[in-house]
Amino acid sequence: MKTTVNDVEIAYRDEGTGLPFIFLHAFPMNQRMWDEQLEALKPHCRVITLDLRGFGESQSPNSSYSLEDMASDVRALMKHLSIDRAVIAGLSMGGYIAMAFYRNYPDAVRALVLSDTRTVSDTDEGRSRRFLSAQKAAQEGPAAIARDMVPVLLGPTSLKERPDVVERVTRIAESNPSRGIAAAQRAMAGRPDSTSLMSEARIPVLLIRGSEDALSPPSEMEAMQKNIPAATLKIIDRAGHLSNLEQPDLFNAALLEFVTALN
């Protein structure tokens, strides 16, 4: 399905009934990364996935935009779907957008799931890498970004033992428009630090981390757990940064346990 929010056409899926659960995808992926979560959760709650602006089948605006703009798209989609409050789940970039959403629309958040992400902003070096990646996407296309990203997005176990996952992640990454990939890198480079924001959160927060995730170090996720008052941390064994794709059964079990507690 598609609808236009904030003058941007957004592709989304909406299945199941009950507690609304909205999934925000990682970079440089799209909503297809959530296929297993959609199937597992839709018998228990209302599941919404979407292609964030610039990804998948959603529109890529010509102008630059921020993570707050992407969060605004999610809020507008909720209004379109007559949803007042939802669980917002984000992985990596999706986690940054989930925190931006909570910053701007706290009353619309029932709970948060933050997976393989971080509350701190980029270092100067990290921002420089993002700008170089944005330039590369614009000049060489999504295949070049997929070649760079897949080896660090997936853990050693998946890279060695799961060629199907490697192929799937590569295929999804390569399907996204260059313009959207570049714009998202610039948006992530400009994101604020969310550590103080999350320290004041009084909603349930589930943190999930792949045990082999090289992009979200254990020290950062553990610091998030200590900093967020109502946070619990689940470790997904034999998974890297895309823990939901690499070990979907374990990831889904953590989500279902969380949903049961919320209900």
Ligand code: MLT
Second form
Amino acid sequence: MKTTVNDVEIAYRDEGTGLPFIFLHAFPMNQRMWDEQLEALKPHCRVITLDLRGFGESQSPNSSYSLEDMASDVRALMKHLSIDRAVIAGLSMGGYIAMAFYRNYPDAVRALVLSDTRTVSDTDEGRSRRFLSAQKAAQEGPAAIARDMVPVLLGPTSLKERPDVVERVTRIAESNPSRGIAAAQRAMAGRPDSTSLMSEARIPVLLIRGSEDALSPPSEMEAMQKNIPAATLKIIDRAGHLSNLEQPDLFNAALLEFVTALN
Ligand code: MLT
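Could I see the form predicted in complex with this ligand next, after the form predicted on its own?
To see the whole picture, the full complex is given below, headed by that same chain.
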């Protein structure tokens, strides 16, 4: 399905009934990365997935934008769907957007799931890498970004034993428009630090990390667990950064346990 929010056409799926659960995808992915979570959760919840602006089948605006603008799209989509409050679940970039959402619309958040992500903002070096990657996306296209990213998005187990997962992630990454990839890199470079925001969060927070995630080191997610008052940390074995699609059964079990506790 598609709707226009904030002048941008957004593609989304809305299935199941009950507690609304909104999934925000990683970079440079799109909503297809949540296929297994949609299937597993829809008998228990109302599951919404979307292609964030600039990804998948959603529009890529010409102008630049921030992660807050992407969070505002999510809020507008909720209004369109008559949803007041939801569990917001984000992985990596999706986690940054989930925190931007919580900063701006705390009353619309029932709980957060933050997977393979971090509260800290980028170092200067990290920001420079993003600007180079944005330039590369514009000059060489999405396949070049997929070639750079897939070997670090997936853990060694998936890279060695799961050619189907490698193929799927590559296909998703290659399907995103260069303009959206470049804009998202610039938006991530500009994100603020959310450490103090999250230290004051008074909602349930589930943290999930793939045991082989090289992009979100254990020290960062352990620090998040200590910093966020009502946080639980689950480690997904034999999964890298895209823990939800590398080990969907373990990831879904963690989500279902969390949903049961919320209900
Ligand atoms: C992601 O998976 O969304 C990216 O690794 C996030 C990032 O580049 O910080």
